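One chain comes next, on its own, written out as structure tokens in the form predicted on its own.
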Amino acid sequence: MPTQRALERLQCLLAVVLWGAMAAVVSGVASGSDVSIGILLRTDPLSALMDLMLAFVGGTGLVYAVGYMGEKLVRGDLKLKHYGRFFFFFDFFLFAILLTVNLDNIALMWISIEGSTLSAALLVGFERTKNALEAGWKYIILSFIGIALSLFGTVLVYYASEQVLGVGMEALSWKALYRVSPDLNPAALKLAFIFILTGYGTKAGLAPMHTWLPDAHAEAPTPVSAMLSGLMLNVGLYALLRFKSITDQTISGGFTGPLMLGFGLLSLIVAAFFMLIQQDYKRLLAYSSIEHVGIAMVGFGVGGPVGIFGGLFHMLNHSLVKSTAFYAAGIVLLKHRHKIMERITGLLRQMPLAGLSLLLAAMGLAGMPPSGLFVSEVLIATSSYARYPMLTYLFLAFLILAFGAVIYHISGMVLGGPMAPDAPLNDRTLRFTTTALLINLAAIFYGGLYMPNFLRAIFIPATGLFGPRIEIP
């Protein structure tokens, strides 16, 4: 089909453009200076870190989606016009996220985030089954409550800013806000951060505002599930971190830390319990995402150079590992056409690459070395123990519970003998999905064993936005 081939080539071209642009921007920031276009677009080290996640996971996501949705097209589960519509929404979603993390304007960032919310809602309900439509509506309703709260918080920040900078665009600029943050109204910033934490925390999937997440991740097409976990949750955290860095300079005494620590621990506890009782492997991965967002929040809540570095490093590695897990789970779903874990065994024998990828991703999600998640969890636990020893025991206890749940469920799927005959996959499907999986696996092991110089050059100044800089050994 010529139109399908043209769309495939376009998506692969977009992936290459994304990787090329990421390399240019990240190398520019790593050389020591922000990259700017006009007055609205500016990339500093924190933005460059998000660009790195977006380009890498978004690029492999485009390649994977070509194979996954192409298989549905070949099987007749999808019409060609819907195939094109899917990639229109998918590309718009990636564009909105890319814009969000590079805008030097708090109001436009809010608009851009809501653009990603709208496109994500359409993608969640894309398959138009009863469950998918319910998940899409649930996501829209809860997201719009979060939108309203974060908008109110943003208006309060502008109110505090315009008293110092005057009415105008400069009062909305992150760069200007950093410059005048010690002079902002502390009461307004306190109230603003509470609204922003609740609003953007909904976007990030923090408990107790997380209830949209398991349904959306389970019912969305699998490439979308991978992007929701690997990218969109991180965008919610990114918005929180921006406002945290401003608020911390305005209010002394650690106002934001305990709030973030509390939401982080609650998310970890809720996710660990629900992971134990899951029967659907996509819902298991969704609750695992809530767990890992909670772990990163614990790092940010504890604070200090090591805690902040651990949280940022956790975001990067979780993005890679979770997208890999969803890519492998999507191949399993195409083969078996259901998501019930107890009806799937022996993946290592039946589908060696998908089974091995799922096993390695599960080990990474459980925090086993050499995954980078092991490094970040050790850093967060170490930093936490120095300030909150008793809370660290609680943190470690629920980490172990989540570890047991992931390993128990996934090992049941990948070990043993195959239980059911599988449906053959098209060669083109295998070519695209295998490429995406292998690129992600290579990055996971490379990042877990070694931190290249360009990453150090981004992580150190990004951590410095929240306090004293550190040296990475």
Contents of the next structure:
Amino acid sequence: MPTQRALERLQCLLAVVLWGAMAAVVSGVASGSDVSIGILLRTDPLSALMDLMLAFVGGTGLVYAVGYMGEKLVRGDLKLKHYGRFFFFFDFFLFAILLTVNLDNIALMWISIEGSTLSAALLVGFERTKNALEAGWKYIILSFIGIALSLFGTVLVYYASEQVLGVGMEALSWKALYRVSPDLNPAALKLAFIFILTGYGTKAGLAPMHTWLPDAHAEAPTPVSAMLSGLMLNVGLYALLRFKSITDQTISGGFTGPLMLGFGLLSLIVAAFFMLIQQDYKRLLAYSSIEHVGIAMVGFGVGGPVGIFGGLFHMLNHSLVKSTAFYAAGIVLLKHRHKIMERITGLLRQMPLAGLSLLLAAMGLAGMPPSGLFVSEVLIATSSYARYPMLTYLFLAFLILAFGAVIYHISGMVLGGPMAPDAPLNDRTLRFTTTALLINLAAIFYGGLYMPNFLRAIFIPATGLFGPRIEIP
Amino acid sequence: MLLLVTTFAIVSQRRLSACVDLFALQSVFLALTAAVVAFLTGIDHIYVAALLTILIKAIIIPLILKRVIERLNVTRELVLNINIPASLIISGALVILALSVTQPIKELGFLLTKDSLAIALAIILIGFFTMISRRKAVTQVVGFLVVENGIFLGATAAAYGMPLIVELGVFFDVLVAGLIIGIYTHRLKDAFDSVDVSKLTGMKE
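Here we have the form predicted on its own; I need the corresponding form predicted together with its partner chain.
Whole complex next, starting from this chain.
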């Protein structure tokens, strides 16, 4: 099939282009100055950090999707026409979220987030089973409510900023907003932030607006689940962070912090309980995403250099580890054709690479040392202990509950006697999925266990956006 | 004010196609408001936004929705989660809420448009309420579009319009959203043989 090969080559080429562009942008920003193209695109350290995470996971996601959807094509679950359409939406989705983090304009950023929501809506319902359509519809309704709320919040920010900057494009620019933020009207920004928190919070999967997330993650094709967890939730958090840093400069005295902390803790608590009772491994991973978004939010809510750094580092590691977990889970799903955890044992012997990746990812997600997620959880806990000791006990208690849930469920799948092989996978599928897994694992060990210089060069200024003083431990 | 009246009318409707007509009417009023703002302030690009409102929200999207309704053969909303008088009272309460929430920032606006932010917020809240209280997929979509209209009113009347490129982007998004919803309702109909959202209960914890 010549067109399938051509599509595969195109996607791999895109992945390579993505990594190249990311390396260029990140090294540009790491050398100390913002990278900008025209007046609309500008990459500062925070954007560069997001670029790094999004482009990396997006690239491996493309490679993985080639393998995963290719397998479906070979099996005849999928027509070639739909195969092409899948990659069209998938590429559009990646394009939209990458654009989001590099736009220097709050309203255009909203448009591109909406673009990613629309393409994701089609991707979630892609398999057209009843459950997939139901998940897709839930996703559409909830995320449209969310996106409408955040648009109104954006309008309110514009309403406040045009009093200072005048009517026009400048009143929507992040850079200009940072400059004039102390002069903005506090009451307007307060109202705007509440709308934005609920709006983009829906996008980020915060409880109680998280209900679309487990369904969408469980029913979407696995590469899409990985992208939703690894990328889209982070884009929601990114938008929140930007508005937080503006609002904090306008309203002194911790208005945003307690709100974010509250949503973060609630997400962690809800997710920890639901993780215990899951039977479906993709849903388990989905709830674990809610948990980790909650943890990052606690870090941002507590604030201070350590809290912010912890939150950002947590986002980076979570997107790497979670996408690895989903890649591995997808291979399991292809092999066994069901998602019920009880009926799977002995993956480590049956499929050594997928089993090992799943085990390592689970250890990371549970926050076992020495993973990067352990580091960031400790940082967040220490910084929150300084201010809210009681809440920190609560935070730690639910971390332990979530830890137990992940380890219990995943170890049951990975350990034990091997099962009879169910459906053989073809070689091409394995080649692509293995490549994606290995690259991800390498990155987890490289970036999560020690901090390379280029990461340090972005992290320090990115954290600096949220406050003047910064010391990285 | 007329905008708010049409919003209430949508809340009180049972027939789906009337909901769509009312939405189109509301969009026309919205476009007129935008044109008035453009005339009074002399900001030209708001005229473009007004024209686009007529084209997309008063003509194209209602057409799509009508076709969906026709094809799915659903005309009446037989079961409502909340009955109509109660819905109207709740909507009234939402208007009061909107007025009180926007009170502290009202003074920022320009003389002409002081109350429009409150009206915009009221329309948004009622739109959400419609999305929650109705069970047919098509009415939920109308609710969403009403929310969108409220935001547009907020942006033009209170904040004198976003820059043109932003408006274009937002319109494009609304259009694509309308199309996607059309596709989805069609697929839902195929799979579930109904557009009653309460049938979507396959996945409960």
